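A single chain, nothing else alongside it, follows as structure tokens in the form predicted on its own.
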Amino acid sequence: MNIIDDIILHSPALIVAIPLLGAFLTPLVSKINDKLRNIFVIFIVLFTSAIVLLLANDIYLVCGKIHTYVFGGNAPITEGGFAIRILFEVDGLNIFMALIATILAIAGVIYSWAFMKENTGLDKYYTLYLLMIAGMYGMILTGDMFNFFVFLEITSIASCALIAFWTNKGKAIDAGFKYIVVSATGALFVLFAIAILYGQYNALNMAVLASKIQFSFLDKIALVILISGLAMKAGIVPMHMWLPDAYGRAPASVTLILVGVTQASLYGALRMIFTLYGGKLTTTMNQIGDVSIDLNLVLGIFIVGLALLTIFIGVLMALKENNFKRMIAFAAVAEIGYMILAIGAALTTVFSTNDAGTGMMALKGGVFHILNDALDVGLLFLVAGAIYYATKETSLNQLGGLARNMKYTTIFFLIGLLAVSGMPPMNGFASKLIIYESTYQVNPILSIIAILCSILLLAVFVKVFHSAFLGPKLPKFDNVKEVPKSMLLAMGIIATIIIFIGLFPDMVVNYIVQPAVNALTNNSNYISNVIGGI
């Protein structure tokens, strides 16, 4: 076995001690040099980077493919048929999450070379950037419950001090403050679900527990819970109220990290949903009276009505907005609400009705979506965060004829209002008409609100475009300046990807999003391949 193998073995395992190992000699590496504590942090995230592409190029190999990696020896010790050891288990689910990731980490190191140079404690703040990556990686690929909520806590207590890194600003400690009382609360809900179903199974491994929960009373009881406090985490309306606040105040380069972070635990939700209860859900009926209830039906329909509040919400919010980051951010709730939208018409179809195929496409259309999500919002917080530092300002009444000085930020920044709004030729264009067609053979409704919607952000995007880049200059941005190549460069690479997926959508779904969606549906794959390899 050459190296290259032997990485690839232990590669679950390096992609999260890598980050973490890092964030521990950051600060050792400060004290010799700040550029070369800069460079050891590229370093980490650019090897962490190449190990995740080492692992998805295997998992791709090899269709239904599922690594398995169990930490202290080479198979766990078993009681009673339960695997005790934790173990790491990565599929095309998985792996298509850590991609995602991988993207942000690398643009938001390189943009905070720049961004972040004036600042002081920037040896706390690497070790934090690290620590919020590594707990990312952890939620994402562990399959152990209680590792999930370890991992979850390591993102929200890293966060929440980045949130809240510039103390100067009263308002971004209160962001902060806000963001760790929500992560705090939606993780004790997580804490407790996983208590119910550890005392019911003797078992915390997800394979394991899958293939022996019985979708008792205590079971619904513990979806609901693992469901509401994950929906805390993802931004999810009625639960969103942090995330305007932490996105908007948080730096550019943690606030893409943190879109990350938010996608973790909304791949988190849908791990339980189809991998965890996915096998239950598709036979349970409940009867009541004459009355057969399909409780997965019943979850769907919730879900919808969750996702169209969603989209509503953040839609609105954004056309009243006049703080550029926070306008994106509410921007970025309504984005959340498509996601969830295909989420939801997926279950009400390929689970309830014989219209299997609606409810696949519909999938695979909020699955790819995750992916342009990520680069399109992503892409626009790294424009607002340019803005800021080249003007000091965050309000859109105060901007003005930027795009004489700015001629690169004005180009990336229609890339990601085109993007977001789902116009061709961009990525946001391909998910976006994947989840219409979708909904709309479930609803015609769902998808004429949908287009609506998409509308009404592309007005307020043009109205920013037009009054902040293309307006008359404002005297005081006279000597405004392009921001450093550095942050370029972190913006051309989203751009880039985010151009390249709109050009070949048929290619990024069928070798990236497909097998992440044939993983997240077929449950018993999951099962026999994990507890079969333990």
Second form
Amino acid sequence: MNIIDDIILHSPALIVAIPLLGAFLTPLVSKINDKLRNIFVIFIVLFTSAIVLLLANDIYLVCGKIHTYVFGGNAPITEGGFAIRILFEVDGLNIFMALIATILAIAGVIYSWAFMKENTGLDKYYTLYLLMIAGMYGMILTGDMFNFFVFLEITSIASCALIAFWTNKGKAIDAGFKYIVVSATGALFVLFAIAILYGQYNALNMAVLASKIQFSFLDKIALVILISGLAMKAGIVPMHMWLPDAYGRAPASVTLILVGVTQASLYGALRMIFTLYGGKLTTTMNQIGDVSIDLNLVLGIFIVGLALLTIFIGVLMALKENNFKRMIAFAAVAEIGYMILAIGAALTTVFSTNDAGTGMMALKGGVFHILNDALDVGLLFLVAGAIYYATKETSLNQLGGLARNMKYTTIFFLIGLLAVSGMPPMNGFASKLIIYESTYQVNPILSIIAILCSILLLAVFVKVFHSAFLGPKLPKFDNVKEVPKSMLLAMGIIATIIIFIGLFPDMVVNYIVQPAVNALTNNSNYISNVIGGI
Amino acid sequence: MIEIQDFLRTLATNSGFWNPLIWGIIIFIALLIAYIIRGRGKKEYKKQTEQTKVFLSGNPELEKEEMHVKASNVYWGFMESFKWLYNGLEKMHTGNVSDYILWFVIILGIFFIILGVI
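Same protein, the form predicted in complex with the partner chain this time rather than the form predicted on its own?
Now the full complex is given, and it begins with the chain already shown.
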């Protein structure tokens, strides 16, 4: 066995361990030299990314492969035949999310180099930054419920401190406080649900739980609590209000990773619905009064309702907002709505015998949009950060004519604008097209609302483009210059990936989205692979 | 292994398809036609005269800063028409963290009712 095989074998653990170790070494390296610290942090992230890519290659080589990693040497087996150690389980969905996290992490640390240069306390900043990245990877890769909660907490605490990093601004501390209250509440409810499941089945492993779950009264309570808690962390309306506060006040480089963290929570909700409860969704009837309805249908309709609300309120609030970052945050809320619209639509159809194709397509659109949203919204946040860096302004009312001084930033904004609004040929169009078509087949009204809100989203960013970039050069911005190269590089990386996905959507769908969708819908494969693979 | 044909494949949706390369070719042809039509326009206009100045309905040109429409004025009409809706939304977004948790509890309650727990 060569070293590459060794790395691949231990990759799930290394992906979390390296940034975690890097986080604790950062203050020490910082004592030597600031530049060395920055290089060290970038090296840690790049090394972790290389391992993610190796693992991705390993997963994608064999269709339906699940890489199971047992911590603590040989797996001790209980009487029931299940492992009691912590397990990391990496399938098509895990690695898909890990790839998203990787792109965001790389762009984030490169961007931070210049963006945070003028700040003090950067040893703490980078320590927390790497902790946040480690937590995000942990949430994505773990196959253990309690471990998921632990990583959720690590991410929340690191995020809270980073949101409030600019302590000289009172509103940042306020936003950090709100974030930790909301996060802790959500996480505690998740812990409560985990305790309910553990109390019943004496297991914490997701695959084991999925194989044993009975959908008893207590399981129902656990499902409600799990989904609600994670939905709040994912920023679904009406539990979204923390999101503009946190996204709006955090440094742009932190907001980028926060987007990934939010999506990791959404991933958690997907895992719970499709993997943990997936086997019971079709066979369980929900009794409302005298009427019996399939559980997946009830759940799907409820999620679609929340999705429409999320899209609608997100877009309307974005249209009114004049603070650049808060506006993007509301747009991000609307984008989350598109993902859960597809997931809700998929839930109503994917298990039926005669309409499963529509459900699979909707799920494909929803999962594809997770990737696209992370990139599009992430790029826009970086642009907002670049504008703040150059002008020290976040109010759109105070901005104007910046395209004359910041040509590259303007181009990156245009790419983000077209992508997030679902304009061809950008990546957002491809995923939204799939969502529109599949939701149309569920109910045309869903599709019509989604398209109308997408047009409004375009109007939102046209307003930004007009207010910040167009118009005459304002005298107060005479001395404004283009942002430093590291910030441009970070934006350039994301913009290039956006264009690549936009130009070759079928390839991306076939190679990375489809395996993620297959992993979600085939929960029996997950159970047999994980339990059988121990 | 990724092959060159993978880059050229059309994304099939349930009832339609999407190929950005075909779209690019069509857009290129459309722009070419527009350029040809533009080329057939009049060329005898006089530069730096009234013919090339911006027409502001006879009003004098303002200072540069005053010319720029501020963000809060861009969709003013839309905001006015939907004031009733925005008033409601603003009441909802209090900025108070207790209300954030209250919304969570409300959704939790609705979800409990829908799944038949309560």
